[in-house]
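As structure tokens, one chain now follows by itself in the form predicted on its own.
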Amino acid sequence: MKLKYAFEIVGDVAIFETEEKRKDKKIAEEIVKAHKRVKTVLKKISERTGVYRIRKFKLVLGKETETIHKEHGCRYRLDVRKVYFSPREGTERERTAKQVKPGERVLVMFAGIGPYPVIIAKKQPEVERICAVEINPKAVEYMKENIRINKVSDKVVPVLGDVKEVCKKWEKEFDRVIMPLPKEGYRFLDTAVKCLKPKGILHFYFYDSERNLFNKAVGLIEKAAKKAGRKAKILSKRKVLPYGPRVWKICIEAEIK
């Protein structure tokens, strides 16, 4: 009988989820057999929770959960138990990085271990500066290491702290603000808008159902812009990844005038 499960691989760590009962060891062995580089296999046993967006796992095979993940020419060290990271978003990170223009100042909110700032610095070496804000101290430790191993220390500034507090000093400082936190990111839209220069670009991520996929997100952006005495011009609306039945992670890109 074919086992039913879904999995992803971060470096040499595989992470699976399943409704199969008492089949964890067999699933882990099947994954390792098919993917020779995998050394550790974990099973998801909770959703992501808390401000650090961390989930709980069951260790099924192996023991080491720190790994190095390679993606689009970048290398990221992380421990999947201690920080948020999604390998499924690699294509989206590269697509966004390619939009950054020479001389831009970029703010990455909720920067995690640094995949957005690192790939931006790699893809656009003429960027002026990338400020990367993250509230999880362990993630910032890994971000600093990833900035070092990818040799982008001259471009990326890691900042530990709460976005709402840290970004108060950056009014109209940035050409581009990236908000890769779809579940709660809308709570920080006022802050993001204030940080943007006139005609700055906002990358806003959100979850919503197919029924009115982009309407709520667009409305949130327009409301935040109006509150700041500014206007929002929507540049693009895209599906990024499926999140659940008829629910999608989406990206709205807008110019804030």
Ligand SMILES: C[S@@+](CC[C@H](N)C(=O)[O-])C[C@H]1O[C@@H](n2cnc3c(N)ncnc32)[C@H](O)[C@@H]1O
Contents of the next structure:
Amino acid sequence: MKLKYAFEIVGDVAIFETEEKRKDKKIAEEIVKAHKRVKTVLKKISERTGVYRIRKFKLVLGKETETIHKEHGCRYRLDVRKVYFSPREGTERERTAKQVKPGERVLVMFAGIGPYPVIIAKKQPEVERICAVEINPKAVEYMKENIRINKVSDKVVPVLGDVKEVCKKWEKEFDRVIMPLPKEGYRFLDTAVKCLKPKGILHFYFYDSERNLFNKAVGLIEKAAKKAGRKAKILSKRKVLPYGPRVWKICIEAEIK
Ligand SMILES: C[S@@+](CC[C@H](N)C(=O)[O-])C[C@H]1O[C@@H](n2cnc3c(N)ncnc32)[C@H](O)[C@@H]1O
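For comparison with the form predicted on its own, would you give the structure of this protein in the form predicted in complex with the named molecule?
Let us now look at the entire complex, which starts with that chain.
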């Protein structure tokens, strides 16, 4: 009988989820047979939790969980057990990077192991500077290495710390602020608005159900802008990826006047 499972591959690590009972080894062997580069197979055994947005895994096959993932011409070293990373978001990262214009100063909040700042610097070599803030020390360690191996050290500044604290000092400093933390990101909208120059662009990620998709996120952005005595002009509203039954990860892009 055909085994039912879903999986993704990060570098040479495959990660699967399944409802099948006592079939973990068989599933791992099937994945390895079909994907020769896979050396380690993990099974998801929890949702993503905590501030660092990481999950628990069962090691089913292999040993090493640190790997190098290649995406749109960039290379990222990471350990899936210690930091957040999702290969499914690669297209969204590239799409965002292509919007950045020469001379821009960009703030990437919640930067993880650095895939947003790295691909922005690669796709837009004339960007002025990218500040990348992340609270997980292990993720910042990897981000520093990823900045180095992708040769973008002259453009990307990694910063370890809480966005709420670190970004206090920046007022109207950035042309663009990216907020890739859909679950809790709305709590940092005031900070993001404050960091943006007049007419700066905000990329706000959020989870929302299919009913009334976008309305809540747009309301949150407008409220934060108003609180700062500014105005939000919505530039685009998009579904990014499915998240759960009738729930989507969405992105709103807005100009903050
Ligand atoms: C959804 S992940 C996105 C990571 C990365 N941008 C990517 O695309 O792979 C969110 C990241 O935000 C970090 N984070 C959560 N709260 C934070 C805060 N208050 N300040 C800075 N980083 C935070 C987490 O540790 C996690 O790495």
